[in-house]
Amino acid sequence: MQKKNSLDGSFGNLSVTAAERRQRISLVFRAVAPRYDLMNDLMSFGIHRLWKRKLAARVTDVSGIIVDLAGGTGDVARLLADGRRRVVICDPSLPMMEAGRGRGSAGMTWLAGEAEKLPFADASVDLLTIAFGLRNATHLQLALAEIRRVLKPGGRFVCLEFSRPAAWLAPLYDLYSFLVIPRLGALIAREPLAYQYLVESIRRFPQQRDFAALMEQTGFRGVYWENVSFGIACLHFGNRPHET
């Protein structure tokens, strides 16, 4: 009898409960953790590293406590850890963090936690960043509310996430996403279904203007966005306003 992949059938039904979706996302990242960074390099031709460097460059003026949410293997946190700031990686996937710890973690703290229930006190964080992780939140607006809660008044939020590319690029990008990426997942990570889920999660995430509106509805101010690579990905910025 052929062994059934533990991810089979996990992502075709969108009407699953929050607990079921959380469990399935956990299975995805447990499966891909050992080759996650390699797959990111192959899928994006290494361009994701340029996007993350741009994120880090936008926040060099922020000092204090920085949380990189859904920080995974710590690649963004390493760009933020300059020796003068305390950087905390917060991620719900222990296998992802374990994969990253072996690559050096000087000046960084690793902490398990979910976006919808962050393990930080109110108004305790100067900057919260998240790269390609917010689309995996079970409740997006609840996650945004939690992010706002833990930021200090005036604290900043930066989200790097896949978005909707320019109209001329969208058809080619869609073909690449649905035909090439799952096959790369099968070849390199040996988990094509996991990467099929990741592609589908990109499509479900709000487009640039819609996500900016959602941030404003959740109480962020100074909201704006900056497309990278013609909108394939997008940097979203906002801050928790000072109390009046």
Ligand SMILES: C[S@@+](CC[C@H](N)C(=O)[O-])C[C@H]1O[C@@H](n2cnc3c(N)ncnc32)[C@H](O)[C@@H]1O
Given for the second form:
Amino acid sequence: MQKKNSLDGSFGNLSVTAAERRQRISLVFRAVAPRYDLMNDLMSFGIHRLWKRKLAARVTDVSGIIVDLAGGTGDVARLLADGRRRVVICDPSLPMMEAGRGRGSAGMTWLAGEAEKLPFADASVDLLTIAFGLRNATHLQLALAEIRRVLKPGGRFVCLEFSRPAAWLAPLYDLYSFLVIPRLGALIAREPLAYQYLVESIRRFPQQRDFAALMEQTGFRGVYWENVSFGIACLHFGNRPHET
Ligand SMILES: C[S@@+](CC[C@H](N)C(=O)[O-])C[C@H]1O[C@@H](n2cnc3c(N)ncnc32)[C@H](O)[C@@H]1O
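Next up, the form predicted in complex with this ligand. The previous block was the form predicted alone.
Expanding to the full complex; the earlier chain stays at the top.
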């Protein structure tokens, strides 16, 4: 019999219920929290910082209520909270937020909450960002509907997520993510299964065109995307239309 709350790497197993999956994801982030930032820098050679800066550069014109969902250790929020703006980081993992708080919290508020049930009133948010978080949602469409619900009419949504790289890069990228990342996870974070999960969750997330279609279906408008690093990651943009 499998231990229900152990980190056994079997997230893709269809017999795992939504509640079990949520519990396992929570254990993954509890396990990786202490070394999350270091691992990100090592795995991406620091490139994730450029991607996050690009996200921040695309929303410099937005003010008001800003939420960074799945904000983790606060990387994106730190870029958005530029002195004139405050940012609410919303994440279900207290260990991830604890790990980030020590790195500075100027202009930031930390709040527990998950994408499928956001702790914000209807039409209350001007900008919602999420970086590398939506693929952890147990119900992707429900999460998107929640994001749309909390945005003000005309409010903006930006999602930075791993996606499908250009065909010429795919074999090299596959080799790197399936061979090198779990080994780095074992060596540095001592959590190979957690990093196995992270790699597998990237593959399950819809690619550029499919995610854009899902956003449209959920009622976002002005939907477009911008690949970064040849599609290894992608910035998705959309807004809640004014007439709703
Ligand atoms: C890979 S980390 C990304 C952290 C940060 N955004 C960054 O880019 O460095 C994914 C985050 O998603 C959070 N998460 C997991 N399940 C979630 C859910 N259902 N809703 C919102 N966030 C979730 C995790 O706790 C974790 O902090």
